[in-house]
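As a starting point, one isolated chain is supplied in structure tokens, in the form predicted on its own.
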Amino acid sequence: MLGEAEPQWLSEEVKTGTTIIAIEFNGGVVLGSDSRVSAGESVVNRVMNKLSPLHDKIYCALSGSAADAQTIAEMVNYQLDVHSMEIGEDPLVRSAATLVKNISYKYKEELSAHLIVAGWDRRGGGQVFATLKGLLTRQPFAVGGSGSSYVYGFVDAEYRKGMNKKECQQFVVNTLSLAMNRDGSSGGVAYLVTIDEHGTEEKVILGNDLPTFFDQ
């Protein structure tokens, strides 16, 4: 009826979760996410692939809004290929992590997403970069999402410097599955994308193929 106040829950802001996480290894580097995207205590995808191409050899994870998110990835993927175009080579993995940062600090006020990039280059070989409002850094490995206040812990005592690639799959596969257990907003399966100066390989782990611990 006219006069009456609107509901609350149309004014509050919709919490999102996700878990996000890339690491670089001696040749390549691995990203990995959860799939289950959330609105409030409502899942509304159960498989959603949040590990998104930005060119053949460079990913970025998503989390935040999801539709904000895909829509950095989907103007960088147009960016980044028109660039690739016009110098006749495939791009660095900073030129995207850069574009990326630009985006994400020119639409501050009107996105909520973090995205985290990652790939092969010819010069820098495997790099990861954080982007979140501005910021751009490289890091050995970078973590996301909601899930990934869960496990802080754990990746700051098992990274080890100098991992090779199947050490650094099983570590996000590791971090996922602890994440995914203890986040409600983080769930279903694992995506992971290994990425090196010979492609780019993709796999999905289902949930009940992650690894246990000792509280599951």
Second form
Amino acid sequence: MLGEAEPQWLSEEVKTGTTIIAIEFNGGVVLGSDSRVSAGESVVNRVMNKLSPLHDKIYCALSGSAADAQTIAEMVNYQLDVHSMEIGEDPLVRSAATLVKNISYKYKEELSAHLIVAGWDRRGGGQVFATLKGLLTRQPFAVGGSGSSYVYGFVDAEYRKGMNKKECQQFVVNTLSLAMNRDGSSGGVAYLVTIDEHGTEEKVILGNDLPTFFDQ
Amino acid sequence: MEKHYTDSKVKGVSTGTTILAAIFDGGVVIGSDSRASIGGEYVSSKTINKVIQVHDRIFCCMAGSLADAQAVIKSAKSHLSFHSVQMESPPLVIAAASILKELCYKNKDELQAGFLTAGWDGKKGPQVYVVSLGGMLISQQVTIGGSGSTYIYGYVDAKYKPNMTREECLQFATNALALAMGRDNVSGGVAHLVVITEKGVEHVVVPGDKLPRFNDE
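The form predicted together with its partner chain is what I want next, because the block you gave corresponds to the form predicted on its own; please supply it.
Time for the whole complex; same chain goes first.
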């Protein structure tokens, strides 16, 4: 055989594949993501943190094209810094989400990234916003990325209103674990960020510490 | 672009459907939704039964092209009853699954059909077999198929437990079908369930308004 096919990461677009989720509880939010970045069938980064800070108490979860998502997050981070200096206090979560939505909507033909924006502010408490394709909607929880298809049934069944912080964290970890088991583009470790009025807590859960299910 | 497609767009000819089979302590539950649609735009039947009986205690659900699946099942039924007469005993579940597998494998270039086979026999008790599109045959404790199955992989992985009771398994199957019907636009209608045990076969139909409802409805 003359010559071998080149590895896919040389020719394929780098996507975050991914499973991302954000959920609000009374007093804050929990965001979660997997850590796999793929280019075609190669995994080019197995430990990427897809939860990106937009401000002290506002984070976003990235999915879709890695480059597009990172660029949007960086642009909004800058715009939010300027905005918060202008108003002289911490920005609202809705402001951050609106900035993301503006970019997603204006460049919807060129971009292919979906960001979920979640955080805590003094006025509205914990809030989660979905910004898919330029739409802006507040939801009690949001899932996104290729792995989310497999867990729609699970989150529909398991979500209950009024869960506390620990229950939300467990819900996020369970959902990520189930999606990572079924989606080829999601895997690695699980990153968790919990934001409430007292601060922001980042956590990593390694692969072997994730919950397992009956067939594992 | 992230994948929000259902199986019907990726494979091209999946029956818009959700099918499921699960083993419990003493038997097996097999079930499906009841919607037949044309191109995902028009519901041509709201109450079609996709669970076919191939012998007294052996049932099948089909996935893929409905025409191919029906032709294969018709041929398999006749092979199976002849085999049962020859052996002078009820056929084993694996015999039914193997017959389907042979047909799918030998004609893999022309056919696009896969099957879930579930049943009870005296030798191994309750069993579930999956015959995939190319003709692979494997045995599983719980399995799902069809375009709506994508949305409930997480739920099934989380909620299925081996050796459930009959009532727990029925509730599990009904919930799983209801969740899939809630998210997949080409699955819907009523939930058809069949419970097969040593004692016999029981049909359970759960109409749309009696299906379990979840938070956002």
